[in-house]
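Below sits a lone chain in structure tokens, taken as the form predicted alone.
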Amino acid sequence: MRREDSEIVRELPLFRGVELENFRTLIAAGYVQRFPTGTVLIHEGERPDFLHVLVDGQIAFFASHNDREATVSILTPPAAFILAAVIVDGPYLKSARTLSSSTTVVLIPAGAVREVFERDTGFARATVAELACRYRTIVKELKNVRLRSSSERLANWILTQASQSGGCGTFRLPFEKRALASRLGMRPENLSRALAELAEAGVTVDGPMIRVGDAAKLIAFSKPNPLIDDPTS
């Protein structure tokens, strides 16, 4: 593993207060990869053989039902995932693909994971405070869903997405259009639709180019709320 892979994973919280000598444990059983676009790391239903970190590119969560399919959450680096599945070494809730055309993982042994989690008190307060987050996103996920029309739910992620591209107001989509249009709960036409609509409230698109006029007209029409849209609450 490269030395500055290994700082990557060093500096995320979930690991930075793991004892150095377990660290180096971790890091010794790991490898790196890297995946073209379109590669599936893990498949819904299956036992974790690996605690991932992803180092660099895109990866989106989906899962699959009775024919259909759904993105769950897309992730940016640097992040660990699946780390509860590995914790309880439970099956997979949800597969994992990859989005860029090289992504880079960090790839860490379950069994190692778990016996740090046994005997290394600053990974065990990390693992849970960073589950406890989780577990506050998805209920934040689920608020966004069920009291937010469409139209809603994609104006409050172009605010965040704006608001995360230095606040000029312009922005490319970091994905393609039909995983933006799953990822919040909608059909590509649905998602064209609510765009259209967005127009009126200052928004134009330009290919992979949102482009928000007037911040305040957006922000009138989707009533952003701190207890849905702060990731820090």
The other form holds:
There are 2 protein chains.
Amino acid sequence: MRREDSEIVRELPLFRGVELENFRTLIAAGYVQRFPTGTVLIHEGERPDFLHVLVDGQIAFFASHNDREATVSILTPPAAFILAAVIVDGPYLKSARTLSSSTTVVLIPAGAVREVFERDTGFARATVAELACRYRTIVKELKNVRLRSSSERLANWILTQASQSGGCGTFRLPFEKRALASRLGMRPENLSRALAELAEAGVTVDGPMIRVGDAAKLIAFSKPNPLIDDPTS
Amino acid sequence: MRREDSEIVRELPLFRGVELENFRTLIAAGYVQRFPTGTVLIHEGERPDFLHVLVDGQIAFFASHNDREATVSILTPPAAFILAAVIVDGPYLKSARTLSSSTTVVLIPAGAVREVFERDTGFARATVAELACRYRTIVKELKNVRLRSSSERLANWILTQASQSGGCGTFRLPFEKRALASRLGMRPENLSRALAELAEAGVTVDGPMIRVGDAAKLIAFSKPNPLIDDPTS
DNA sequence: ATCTTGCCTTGATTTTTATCAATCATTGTA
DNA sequence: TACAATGATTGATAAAAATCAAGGCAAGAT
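Switch from the form predicted alone, shown above, to the form predicted together with the DNA and output its structure.
Now the complete complex, all chains and molecules, led by this one.
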């Protein structure tokens, strides 16, 4: 593993509190892999062999049932994933596929993770914090789905994205529109229509570029709620 | 606190591994309260003062936004709740109201919980397991919402309920139909209609009594999926 | 340059779900 | 016993979202 990659892992809140010796054990057992776009890294229902850390690129988590497919979340680096499955040693509930070329992932054997978890209280504590945050993130997502229409979800997503991409009000979609549609629980056709509707709220679209012309107007339409939209709350 | 109540708490997976001394500290700091139907115990957005343990009765967790209300989950005893909010010391993401008369709750001050969490590795480990399971439960619920129609959700809920209520295929709804409707993400009107449709799958309804006449038929309609429906997976 | 491919968009239609309105049943109360 | 009050049901209608069917556009291939 390149020093660069292991340092990214080390800087994650999940690993920052791990004793150096234990961290080295984890890194020694782990390795790096790089994948092209569209690779399915994880298959729903299988058993977790590795704790994964996304170092570069993007990953979509999705689930399939009944000829339908739903994107549950999209992960951006750096971030660990499938921690819960590794901890309870239960089957994956979601599949994962890469959304960008040369997506880089660090793989740490599940057994090593569980061993260090047992003897390193710093890691155990960080695991609790990580799981608690993940849990709260999904609760928010469930509220998002149940309490909002699809165009409201879109409007709030744009608002969040715009504020994260610096103040200028213009940003580039970080992935394809159909991935966004699935992430927001809508069909690509309806995403197109919803984007067109948002012109009334001052949002203009040019290919992958989104411009929030009038933030106040978009906020009035979106009615953002920190208990749904604020990732830090 | 009655010995009876503290023993229920002690038997929970979350507390079973706590050192006796620490457990006594928690119980000494805690107390019991009993509430009538419809009491809102917890208000979305407020800060957690207590870890709660449901000892008797039923509690619905719901969230409000935009003149809408959605039930996120319904809890049956014995079970601890709002653990994640206590751990991260973040605002409640959901409100909670009692669904049954004389709902009994044990309240343990959040500070005491955090203190014991810091020094008791058994508790820390149990917390991890609890949070990981909760996380996975919500992932399943999100899949349930995103991958199924409302009548499919209903059919699978009935299937689960029937199997948990012993083999006879008849059971009583554990709460009012409108609570069930909200739990399943549908309107009471549509729950009525969906129940009527399920007659084709051998389900008969008489007030609060549900009878699964032909399990095979209902399974064929429901298409249950352990990665959504199995609470233990 | 032309063609193919994949993605996005647009319009028409169907399905699903919510909403509105009215009625019925049950329960607890005066 | 009659009488609210509450919850459940039913029917009619509206809104939201999915589906089906064409086209359009741009990037890469031939």
